[in-house]
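What follows is one chain in structure tokens, specifically the form predicted on its own.
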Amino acid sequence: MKATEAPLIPPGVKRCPTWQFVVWIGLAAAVLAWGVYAMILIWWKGLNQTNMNDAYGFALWIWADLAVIALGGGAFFTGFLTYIMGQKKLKAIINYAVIIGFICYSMAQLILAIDIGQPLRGWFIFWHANVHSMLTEVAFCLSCYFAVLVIEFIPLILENPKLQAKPFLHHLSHNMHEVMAVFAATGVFLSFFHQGSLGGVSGVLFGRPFAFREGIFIWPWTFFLFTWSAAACGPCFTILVTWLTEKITRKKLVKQDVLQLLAKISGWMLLTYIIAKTADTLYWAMVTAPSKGFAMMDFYSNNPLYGIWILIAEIVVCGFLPALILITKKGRENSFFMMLAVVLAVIGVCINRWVMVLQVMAVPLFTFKDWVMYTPSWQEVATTIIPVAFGIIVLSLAYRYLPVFPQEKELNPVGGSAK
């Protein structure tokens, strides 16, 4: 078939009418435009467009940055399971995991470009690197892993029927697939360090005893906990987005046994992580905090935002509960309970990043100080929503024009009853 005769939509699948797709993309683009307008205001007028202050130098953006990086961890961990650990069954979902990771990491870099206030000087990070800063290591690994995700995304893009009809692109796609295990291994290596270093930044804050942790050699425990939580909850986010895509398209896209396998592995990762997190919290409450002259409850306020409930929600409701559901066969086989567990796990890792960014700044360090409250400006909210709108657009385009789900044709025959 000539390239001009090849269809845009992969053969053997059914997609919504063009007008519906245009309306859907248009709505997401409108939200994206709102966020871009706020971003331009911030770059044009400066960071005074935000409600950040001396207490909150890191605020909503950095929470969103750490959250999307953790949720994008499904890409590196699913790639590790598929290509390194030989879980070939997960090939049915690895494409979607890579796309989700690509979205999360590209938006993480955009958030950082907004946060530095002068994006034209972003190259200073690399050319004038502070070799003693963990944030420098984060910037290097984050950029390199984003490049890896782009490389992993390219062969999927080349599988579009229009592009596959061209021999050079067809062979390029095939050859890139053959060496994808190398990039998966590289991604795991890079992700381990940048995920860990993001946690390490909090752990070495001597002046913020709520975040400060003891360490193993040169690394505080938060270094390992951040990587562990991303590997545990990132796949849950992949499962959640896949489920949402199935509901929106009204199709089955991945076999249930694939989702259950990923959920089972994620459940055991989550259980071991939350046990380690509990041990870390107990040691901090009984040893670290008292050694600095604080009691545990000094770090939890009576105000609704930072009460003790947030610790219970993170460890019990969004930690042990979803972990126990996911490691139980009956829990995974029940669609409602599995999705409940997945949603709770995603919320749990977002709470963890919220606590390690915002509560750290809110806690008073002197007896004559009070808790510092923070409300983001509309510009901060608008720019934080950019990843959601951008993600919807990229996922929609990928689903429509690329063979993202290898099992879709089998589960939804075009001539069958599936919509």
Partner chain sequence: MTQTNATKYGMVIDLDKCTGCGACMVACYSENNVPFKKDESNKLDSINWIRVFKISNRKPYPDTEVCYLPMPCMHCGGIGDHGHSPCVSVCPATATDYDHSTGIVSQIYTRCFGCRYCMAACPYHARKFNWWDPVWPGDMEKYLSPNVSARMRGVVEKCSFCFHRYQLAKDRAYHEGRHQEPLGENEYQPACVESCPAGAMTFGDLNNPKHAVYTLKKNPHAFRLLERLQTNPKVYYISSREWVRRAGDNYLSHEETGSIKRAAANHH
The other form holds:
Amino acid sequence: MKATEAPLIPPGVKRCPTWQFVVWIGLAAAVLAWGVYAMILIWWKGLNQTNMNDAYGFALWIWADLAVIALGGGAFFTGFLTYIMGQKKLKAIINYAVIIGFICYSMAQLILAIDIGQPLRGWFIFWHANVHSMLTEVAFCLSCYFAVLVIEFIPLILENPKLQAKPFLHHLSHNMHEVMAVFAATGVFLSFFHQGSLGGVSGVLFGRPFAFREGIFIWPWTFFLFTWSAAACGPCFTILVTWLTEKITRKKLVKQDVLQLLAKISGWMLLTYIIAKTADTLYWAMVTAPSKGFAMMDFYSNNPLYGIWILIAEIVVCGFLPALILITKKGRENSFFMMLAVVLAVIGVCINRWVMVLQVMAVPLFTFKDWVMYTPSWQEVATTIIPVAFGIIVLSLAYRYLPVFPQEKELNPVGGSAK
Amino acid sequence: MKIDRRSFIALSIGASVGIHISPAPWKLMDDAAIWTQNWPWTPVPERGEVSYVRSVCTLCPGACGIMVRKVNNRAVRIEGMKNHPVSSGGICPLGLSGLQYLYGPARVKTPLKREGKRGEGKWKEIGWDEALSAVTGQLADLRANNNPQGVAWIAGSDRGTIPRLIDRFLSAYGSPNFIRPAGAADTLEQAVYLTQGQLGTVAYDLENTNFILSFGAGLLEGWGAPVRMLHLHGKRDKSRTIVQIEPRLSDTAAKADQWIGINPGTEGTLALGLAHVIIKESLYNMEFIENAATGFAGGADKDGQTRQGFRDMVIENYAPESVSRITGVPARTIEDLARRFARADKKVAIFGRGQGSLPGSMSDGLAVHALNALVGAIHQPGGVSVVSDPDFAKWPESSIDETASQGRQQPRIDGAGTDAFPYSRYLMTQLPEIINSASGDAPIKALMVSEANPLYTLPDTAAARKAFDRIPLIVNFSTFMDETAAYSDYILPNHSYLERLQDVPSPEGLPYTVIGLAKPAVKPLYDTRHIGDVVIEMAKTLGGFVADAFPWNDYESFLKDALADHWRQLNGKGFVEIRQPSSELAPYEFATASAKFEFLPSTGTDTGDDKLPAWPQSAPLPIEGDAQRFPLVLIPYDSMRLANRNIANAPFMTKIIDDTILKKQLVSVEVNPQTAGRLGIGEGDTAELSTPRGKAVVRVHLQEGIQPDLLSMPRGLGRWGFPDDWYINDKGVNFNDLIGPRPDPLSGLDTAWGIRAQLTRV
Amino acid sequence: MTQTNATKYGMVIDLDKCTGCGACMVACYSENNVPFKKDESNKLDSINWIRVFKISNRKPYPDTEVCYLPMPCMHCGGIGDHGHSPCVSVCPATATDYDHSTGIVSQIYTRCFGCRYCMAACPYHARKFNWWDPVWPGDMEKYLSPNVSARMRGVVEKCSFCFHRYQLAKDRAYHEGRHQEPLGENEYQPACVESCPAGAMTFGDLNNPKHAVYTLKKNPHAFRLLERLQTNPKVYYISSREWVRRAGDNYLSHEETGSIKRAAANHH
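Now show me the form predicted in complex with its partner chain; what you just gave was the form predicted on its own.
In what comes next, the whole complex appears, and the chain from above leads the way.
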């Protein structure tokens, strides 16, 4: 059986036996199938399959969307560092960052397609676009950037030995590599806007004092904070996934100095972000919310879930703490602390996105109304897990068949112990 | 051409690019979107010519003028009729839901004959001929066996030509047993008869009142003509004060100028406590008391026995402090209220709880009525008056045969008008007990039911069902499948109210008369028949004198005949307004033996009935249940959002019920947080509510506005008659499942305003 | 400021008059072909273009007071009353629009693709989503009015101030050669207002001194809901009770009821 698969595997690297790979993919595919079943159910029967309601029109899926896009931000920011800031060292990880980005963005679009009540009319967002809507901006930038990600991903796919054998494809991939900086720059530009627009989605809601933020021109502060946090935490997610891949494959795939560099930059981004976020929170709590008749603690009391703990968790535990670890050399060099910081940063950005969607919906605006609590249905959970299963499959295929990690050969000379 | 792999790939890529730059995918995308905009399962209402039919709503006795909007031959909406003398263009949620009854799934579409056991829901569709011959056959047999009095007919009302036609049918047939549900108006009717000697319904000139003292009447919750009351409320300004007395913060109480919480069932005592203050402080209407009343001061009656006068009785027994102990209303509040009430320019006290569907005790009715007399609010602008239905229908004389005559002379099956209850006309709530306690055969051999749903509305529905089980034949003329219809042997479906012609009597409580004409807005949708036509046809089939009493071909010709002078105006405008003096008697003239208002009714003594005390004791009647086992008290409440009579809520009506009242299938019981705390029950908890008559699983809703230790539950839920109506069926509990009747010792009318209860968390 | 003479339809609801009977809700259902489900007790997925809330002063018996508060769509003018309502500005597909000639916020069901961003934006929860396909049991499809299309599953709907009635009134005026003049006050009234048996609701052009709402909105006891969010609603409320007026907005504990409105008025 190796005879059939061997030409597909990049030369000079070792991969696990086919059966092992098939079992692994099979498990992920089973989870994926469960999600796809839920997805079909939702498309067939409608959104009544969810536990969303008129108060919770935005719920788990929108959070998942915002979160995967923030986490997929590693692609644009690493691209920015690599191609624009000239951090050539990062070429060792850029491929992986692009693939993770591709997974995140494709899944974000899929979830959006599940989330809307009339999926067959989804294209109205382009056709009948309302330029005032943050969601329109998101849709345009998101799809354009996804196209960029595809373009960035294609040359990597073409590097599969079997495809490289075709002269046309070989040249195509070579030429694409040459111009990749242009696409990377475009991607950075687009990403800046759609990450920001996603922040704007909740920040512009002047009817929702928990979400609403003042800002510059048409952009509320959340616009910048979202871009910033995605730039800070996206690379952390790239590091996390790389680390997980290394653990699973039991191989070193990227040199430590590359990861350290990325972690250091992330740390500084995170620190500056969290300072800005703190300033934003203080201004909101002391000026914006009171001007609408709300004391800050109104948003964090009288409900079973959203206590002040969530703000502390987001800003201190998953903000300042990981930032401080990552900016210190000692912190970065201790692999436990480094990974702790990376995980906390990832959790932090997820909490932020959660709060900016789900807590926004939960807060009562009238003194005579109660908090609205929400538990997703299994269909929502299953479809939200699709990106995980899909991600595992794509990453596994990419790792197996593509020369994703340029340093792999060097770090793992064939004949060494690899699985 | 040979296709190798390379050219295959090239071809595929080419095709893919080609498809995308071709219009095909874009066209498909567009078509898919257009398809979602025209899903075949989303109906597209047909357009057409718009027209309106003027009619009257008969879903409740409120008699609002309505305009039915039509598109071609479909009725699409019901609106209020502008400038209508009762409803002034307004309309209530029930009236607005009307088309859901017309087109709803609960309609009985053809005559049905029961197949399985009663209530099992197995029916055979039969034709009208078969249905009518089966029913009239059995009626003929009963007459042949000289038992016409074995037939009873329960109708929703005794007013208007259709009930009169039914009564005429029974007369000619030979049964005295025309029965309808009774309410607070019946108690008041007797109070008025005893004190004023007049027969008729009590009306209130609320449009001209400055002070309304309501002893629990749900003035804004369906009392009287509901839309008249709501309209009146909207027109209200500072010149009218409304004081609401009841133990629960009802919607009426919430809108009143003052809400006085009172221990339930002690309203009559409070009325006399107010009388005490008014008398003691000489705030009563001297002119009326001196010139137009007797029995105030007391003295010797014509048998020479000394009777304590109303004044002394009240002064002796109803001092504010003692009244306060019974009612829970502070003595100060009683004094203050009495003064304000007596000093108001035009004032009126209103008796009756909620919508007035509970008759209540005679003593309470008399107490409130006496209060009105005390302040001279009888036959005065802004006060109480007596109106009687104008009898414009010309009923030709008819003679009856020996069988009928014999039957008519039998005592009524419900005991009304007998020696025990001489002044009562209908005692439907007595029926189950009488039937269940009868030895041998049931006293009713055949029961006819029209526009009524006794198995839902009778207190203690389990006992009522048991009684019905003993009746050999039950025939129902219901338009809808309901609880009583489900328990019948034959259903001869009447047209729905929007498909039939009928006159509509003036609504209760109105000080002037408004006769309406309900006209068919649409042609009958199903194989139903107008009940008037069916009664006439049944009479004709029975033949002889019975047939002779009905010289008309059908109901319509009878009605035109009957309404002779008014027909044209009714047919055109939809209503006739008759503003005549509310009574033919002068303000201070009464039809009693003394020609005065009698605080101590002489009527009772005239009939030699010495059981009537000098003044009917006004101590609250004890309610049912052992205080040890059932430490709490359960009372019902009425709501504009819940149809609680014969018909069940339409889907729209159920949709507007708050989630604090109905959540999924569970109805909420209102509990004061203090009581709930003691019971260890919290908001939204599920609990078991038990009373001596029944048990139910309910939800708990904490409500500050209810007296501690009191529970309250809405009436109108707990329907089971039409299992396919998922919109109302099996939601909540029927209050009547949990309560039993408490007949008044004087009138026999039901007085049960509540029952002892217990609430335990499950 | 330049637009003060433009027609701006709005409503004034007198909470002292509202008895909570619910006629406005049913009037709306029957006028606008609003669907219903077997269970409507979850008010978070129950389609109501106008919903009557019951609010309480939460004092213990017998000092408890309650008040009913009907809430239709507020047809917000948005910050500065320029028509950027919270919902209109966020709709990505222009499926909801602010009509500057009437001030009415519309909803195009066939264009809406159900993203529900508008629902997230609306502080009044005026917008409802069709989570289910509508079903009319028995022969009830026959009562559907052709004036308003039935909505399919997956789209958002809301109160339109019975805009179709406005269009019918405009058509009538046009045929009678009155297309230049503004509509008379009684020519165009929404179904809820028309049916209110207590006359608690008044509707008309807020900018037209001849219309009752023009005067009513200046009542010293008039207020709007959540005014401090600067949504600029076109539905005004009147209540003689201070606790009711306070419940209409959010106040910090030291702030006096209505203080913000007064400050804004003085500023103006």
